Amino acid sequence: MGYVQIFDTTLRDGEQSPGISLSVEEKVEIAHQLARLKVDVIEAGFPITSEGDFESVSRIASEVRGPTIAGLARVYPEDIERAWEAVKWADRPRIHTFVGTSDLHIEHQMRSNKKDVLEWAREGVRLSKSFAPEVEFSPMDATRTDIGYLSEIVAAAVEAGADVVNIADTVGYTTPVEFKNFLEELMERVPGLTDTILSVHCHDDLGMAVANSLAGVEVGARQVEVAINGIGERAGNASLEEVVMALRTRGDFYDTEVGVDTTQIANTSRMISNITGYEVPPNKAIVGRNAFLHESGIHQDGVLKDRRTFEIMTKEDIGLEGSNIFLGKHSGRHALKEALEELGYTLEGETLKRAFVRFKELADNKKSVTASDLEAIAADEVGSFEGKFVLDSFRVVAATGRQSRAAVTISHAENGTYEAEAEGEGPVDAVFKAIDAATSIKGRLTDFRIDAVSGGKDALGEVRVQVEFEGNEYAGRGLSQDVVDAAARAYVRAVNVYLSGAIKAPQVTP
């Protein structure tokens, strides 16, 4: 039986989901996520986008131990060096290299020639193995590569060291069989391909990425590149959740064992959302909420009878048999702390602080307080900025038939406080407005959900914004019983990731 890696990219490719937008603690949190999940190789990032990237890498490769973590770079030497600048304090670094090999992207992108290109990835994965004891080579754009330029520049990478040859499916263009197919081929132009780890990365444009990965391992790759929720580029990559239990559920067919702790799958799934603002759609298989319930009557009786009838894995099998975490008003910062570090999240200092704080105000206006608000107070906690805009207070007048009328102040720990009012149609527009003017950044609106924490009147109520800054959309996440000021918390969130730079610009990867 044989060994598949589960490579994670969630950090890498995931945080390039349009709006999506991590801080430094944000991602080490994940990591240390990922870690007790047991993927085998952590994709930290990409060190020479930004300082705050590199710094996120560097943290990483210091805090989190047991997986392999990884670091992007072209094959350009600053890259490289930046790379391992940033992974060479982990107990296992890798540096993951790559360059555009289609005939689109050596044109287009790449403005360069054949004969180049194939130069260029061989020194680039000759430097990075005089750094670091692993590499992994990825041919961007790999399945709209022609198979005879392709088996080159694999055959360059093997030859000056690569550990592991990625193939990209970057654009989601291929199908099970036809990718079957082009694997099998690359392998009998390449004998050195036996010496390596073979890995996939797939895309979902055409909603085939978890289909082609598991084609990929059929044929003989002993690693696939995912991401939790499936998140990613465009249409995202495959899904972690979903090629694991694939692999684990059908592991008579494949052959092949994960070491990933499957029992950890929905806890990092529901971190994943809260943390990226990215939900997870009800029917979205392995963690979706109606993965496991049965509406129709027939199915109903059959799981009662025997769960095995209509069920071909359990809940129990992900993680979700169930939380008892129940803490009330007279529950301790160390309980807390302990019941956070259950749904796998470790906070410490000002950070526990202020989650512990936030905690004893909806204890004292709920009976009991549900592992999805500590979730959810932790995941907003993690993800503060400080030192940038902080909503103070506010004050709305509405009525039906006449505009609301809204007024904030907002402080800046370096620049004072701001006040200001506006007008709006409804109490939310009008706040929304209020916040422009007090911060003199003007946003506009484009995406905006309310939701539910847990059952109840008493509920905390869950905002979630996508706000466009100058022509890139920014996220922002806000958490509170009046869900107007939960609107205005995610707003004043959105304008201060516009601000930190957290988002990157736009890149062309693997």
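Here the rigid core means the biggest group of C-alpha atoms that line up within 1.5 Å when the two forms are laid on top of each other. Just so it is clear, the structure is predicted and the values come from calculations on it, not from any experiment. Residue numbers count along the first chain shown, from 1. First, how it differs from the form predicted together with ligand KIV.
- In the core-superposed comparison between the two forms, the C-alpha atom of Lys27 has shifted by less than 2 angstroms.
- If you fit the rigid core between the two forms, you'll see the Cα of Ile410 move by 2 angstroms or more.
- In the core-superposed comparison between the two forms, the C-alpha atom of Phe469 has shifted by at least 2 angstroms.
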Second form
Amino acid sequence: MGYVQIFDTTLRDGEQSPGISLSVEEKVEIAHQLARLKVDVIEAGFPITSEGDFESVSRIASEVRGPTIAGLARVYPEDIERAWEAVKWADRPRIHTFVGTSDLHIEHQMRSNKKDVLEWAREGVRLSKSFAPEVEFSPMDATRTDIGYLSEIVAAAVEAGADVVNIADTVGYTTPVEFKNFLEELMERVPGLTDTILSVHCHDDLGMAVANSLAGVEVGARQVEVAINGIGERAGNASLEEVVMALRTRGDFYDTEVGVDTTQIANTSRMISNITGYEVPPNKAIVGRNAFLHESGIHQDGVLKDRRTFEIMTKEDIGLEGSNIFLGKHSGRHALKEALEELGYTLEGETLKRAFVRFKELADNKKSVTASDLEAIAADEVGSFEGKFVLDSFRVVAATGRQSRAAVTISHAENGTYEAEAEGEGPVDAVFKAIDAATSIKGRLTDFRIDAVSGGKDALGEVRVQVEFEGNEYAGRGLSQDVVDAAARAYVRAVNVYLSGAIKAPQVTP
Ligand code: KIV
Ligand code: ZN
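Please supply the corresponding structure for the form predicted together with ligand KIV (the preceding block corresponds to the form predicted on its own).
Then the entire complex follows, led off by the chain already shown.
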């Protein structure tokens, strides 16, 4: 039985999803949960792209124990040196270096030629190997690369010391049978590949990322690159939970094993959804909320008699058996900490204190505090942002057929308190305009989403906004039982993120 390494790229390719921008604290918290999930490799980021990425990769490498920690680098020396500086603190550091190999990438994106690219790849792997004990090489857009040239470049990488060769279907173009044939031909042409780990990295543009990844396993891939909930560039990456549960449930067919603790899948999926704001569709395989529900009478009847009639996995397998968490207004900080740990969050110090204050406020105002409420508070606090502006209070008057009117009081860390009033089309618009007036910073709202965290009229409301300032978009999130308050907090947070200069890591050109 072969062992398939699970390489998680939620924090790197996943973070490249449109609209996702994670703070250092959020990435570290997620990495701890990925370690609990027992993935084999965490790709923590792309250190050359920004100070923030460098810091999060270094923090994860220093703090998170268990998995190999990988940092991404183009094949250029400055990228590789920066990646090494970030991952070197890990018990098992890895440099993952890549270069585009298809004609389209070489000629039109890099404006180079095959000979030079081959030399860069060879030198990039060699240099990486002079630093790191583990080196992974990825030919980007491999599936649209001429197999003859791909074989040459892969052979050069193997000769230069690559431990893992990762065949990337960068644009989600291949199909399962085609991919199998392609990989088999590559292995025939590059005999040295038998001494390295063959890996696959598939995108979901045609909805075949998981099928293509599994096709890779069928012909001998022993590492699969995946992301939680399938997030990633454009349509995303192969989803971790689908690949892992397919390999586990159909172990009879694939004859492989994985080291993932599947009972952590549900927690991890919810954490990624809460922190990134990317919702999981209800019918999504494995982690969608309907994935283990039976609607038709015949199915319900069958399951009551014997679950195996209509279930190939159980919800217990993925840790969805329902938590025993029961917290009320008399629960203490220790009980909250333990409950959060059960949900996958390790809040400490000031963050735990703030979460506790919010939990108490909620427990005073809401009939029951659910695990989803706690997860929402924890995700909000992990990502909480020490900004210059704080919303002290707001007042709003709204009535049918009339413009709403809002007044806000906002304090600034250095400059005191500001007050402003504004009218708008409804209470949210009025409050946002009053915030613009109070801060003297005008934003353009480009996205607004609101969700109830749990059921009930007294549920917590969660608002996510994207606001454009000076041509760049900034995200904000607010949580409150009052949805106008949640919206106002989300908006002020976006202003603070803008003022901190923390824009999403600029994409480096290959
Ligand atoms: O999709 C891709 O080609 C990548 C590489 C960096 C592996 O993400
Ligand atoms: Zn990718």
